[in-house]
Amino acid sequence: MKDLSEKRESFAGSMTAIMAMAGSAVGLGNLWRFPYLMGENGGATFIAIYLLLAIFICLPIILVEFIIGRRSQKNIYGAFEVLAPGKPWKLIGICCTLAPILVLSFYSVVGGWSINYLLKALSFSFTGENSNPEYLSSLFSNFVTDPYKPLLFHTLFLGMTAVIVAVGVKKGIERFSKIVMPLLFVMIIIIVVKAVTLPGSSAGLNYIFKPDFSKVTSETVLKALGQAFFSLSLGCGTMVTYASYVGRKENLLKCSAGTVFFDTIFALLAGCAIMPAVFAYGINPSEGPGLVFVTLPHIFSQMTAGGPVAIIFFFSLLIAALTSSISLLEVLTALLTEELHLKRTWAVVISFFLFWILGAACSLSQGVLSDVLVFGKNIFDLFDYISANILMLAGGLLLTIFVGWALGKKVIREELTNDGSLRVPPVLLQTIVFLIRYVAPAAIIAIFIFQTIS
Ligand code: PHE
């Protein structure tokens, strides 16, 4: 194995791994759900919820997926091959496979979206008669139901993407998540300071933070963990990749660690910039994907300085969402560069043929193939529907089995204290080696029976 890990990239250091992984984890998923999530499910106990399961539920399988990754060194079709050689495992890694390419196409799509708003900020468009509520509501129908305009954002989105990917996982990954995930902490703060300062801002941040016990049910866990699985960009594959490129002095207890904490704590600071400006402006704080794209330009082109605050609001946006796309691109790069002996450049060229053509069903399938329906959905819901609610599940359970099982205990002390050689305390080892085998699969199958009845 260990010839293997010499030929490929690493990240520098534990430091660039997680700041890799909070970028794949960190995303739309943060920036829109989160926030009106946890105002729709009571608050601070949607907060204490969350992260409970976070630490006990989402923080074994995050490890599991880096056990994976950094013991075989390989994408996650191959890692199969090399931690359980001949047996069907692998169909593991298909499943895993499948979900990023769905995600990834839909994301790109939302990714150019956020690039037609940046530039819309820039040149301060979102201001005047341009401001109203449903000017800007249809200024944001008539741009995703248009067949040529999203698609362009859409090859730009997949474009910048495909770059990055393909200068490598040194050169490209790492610099770009080392060098924006600061930068992006430093606007969502500039964005909080600036909400909170608003008159009337206080009832936005009672409505995220006062407990509200009357609001929790058992829907409200599921939700919770829903949001947690997407959020943490689990199940998928994603994971597994970037930790094959960590290095085995790495202590993968601290990167995991790591990656929830800033994932979490940047969909809490996403809470704070959003919601006391929605509550400042009186405005209906569960509005979905609209509060993005139409009720902030708004709440932008009320407040003082509000454009520049836009700007900075889409260009997080915008990074956000190519941090988690270069990690879905990744997932097929590897796997098309390892099992097919493909060279980088030609594996990522290849791969963005393909994401542009499902992704162009997906944006068209807001306006001009909005009649085309699956099981009465179009092909963007389809996507996003099977990917988060089947797939990224499937993939969870399966991966965690297969550790929690197959490769068994053993081979998690050994990847958890680099052979002997970090001092983790048994309490805590067993107490992991419990979880994986047992609660997290267990919450899995909860969330499948709980979607099936619903
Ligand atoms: N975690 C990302 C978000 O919150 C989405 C994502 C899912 C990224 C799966 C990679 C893999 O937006």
The other form holds:
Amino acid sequence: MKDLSEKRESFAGSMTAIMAMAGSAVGLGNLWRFPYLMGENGGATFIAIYLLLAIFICLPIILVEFIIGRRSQKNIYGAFEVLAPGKPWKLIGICCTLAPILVLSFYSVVGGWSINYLLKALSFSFTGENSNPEYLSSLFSNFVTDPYKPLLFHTLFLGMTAVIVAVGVKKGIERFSKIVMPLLFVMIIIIVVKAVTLPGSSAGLNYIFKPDFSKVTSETVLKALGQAFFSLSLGCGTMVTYASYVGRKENLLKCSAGTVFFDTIFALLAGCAIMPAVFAYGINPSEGPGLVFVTLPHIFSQMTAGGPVAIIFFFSLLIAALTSSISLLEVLTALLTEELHLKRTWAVVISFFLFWILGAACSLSQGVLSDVLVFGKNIFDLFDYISANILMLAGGLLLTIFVGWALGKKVIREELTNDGSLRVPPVLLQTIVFLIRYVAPAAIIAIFIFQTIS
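Instead of the form predicted together with phenylalanine (PHE) shown above, give the structure for the form predicted alone, please.
Single chain only below; no partners, no other molecules.
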């Protein structure tokens, strides 16, 4: 097959590709969403289910997205014009483009929250007379319901994202990922070491590593799969887009396994950074979305050297948010540059204003627009629910069907072996094909059924 990568930017090698893709996966889903969902759904039980789903469902879907992206060397919409011209498969591209639009709209709002809390940590706002839980709770609620301040930080976060994407794939996305990903892991490890050495932290470790499968429900499985899709950025075009910048010589199995590995390790580290501290200070682990922005500041205020730890944590949160937001913005940017032939700068500017408007609606839905409900949900929660529980799952399902049945075994074999230049054990190839064609689609359909019943 002709190498189309010469016509567009590409990642320098497999390690830089893994760093960028891991950066897309590692984000607020790990540091903000994963801990509170784990806390609400039984700790270790949720983690065990999450790990199984990540390996047997999400890893094959990542491979599917990598195959589509690298083989087409196009954006999520244009990929289907290359791989299945004149056929209705391109409707998948529309679904997978809508998902990141919704995700980044509310994601940039939470990213703005992380900037605000980093500034508060830098000014040691969680110490002294400001350390009581009631004050910290009101601090968060007053901030998110304010009509102006969250919009300011939402704008700042989205602007930072836009600047990185506008610079380009190599000089922007790749360079940023290469620098911040190792730094991010170092910072989270520092917090883990501090958390697990707190008196009483062992209860938190037990909560994370001792599962009780008698408490498993269909809702637990649904939330674990939804979190895995959200964390790994599946079904929303990011992995297809990034894979389109991967050269024909790179090992897709290595890239996909590396992405899942780094994302899963970081999620576990996030749990180990937060839950031991939560239990050490007698906090209920099922605090929900406010865990990071209400509960943790209270813990930092009581912790020895809590001020510096809070700075490291919220800086990590901001960096993690940025690594994912640039991949979400790149999906629409790549589409606009390749399909409408816009210059990258103009594509980023147009995308910025679209996300700013939608993000503003999400932000204001926490306050002045809180009475605007659709199916009982405000705009922020509606975007979160539709993207994580409908669009991303639907996108993952359709992508696996497309690769497993429309492209077929021959294409899967060609991509995973780099047209025969890499040796992949036949048993492994057969297993991967089986997971792509049968297991992953069946699991997603089952989740849809359970979700409908629930």
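Numbering follows the first chain given and starts at 1. These figures come from a predicted structure and were not determined experimentally. Note that the rigid core is defined as the largest set of C-alphas that superpose within 1.5 Å between two forms.
With the core held fixed, the Cα of Phe402 is displaced between the two forms by less than 2 Å. Core-aligned CA deviation for Glu414 between the two forms: less than 2 Å.
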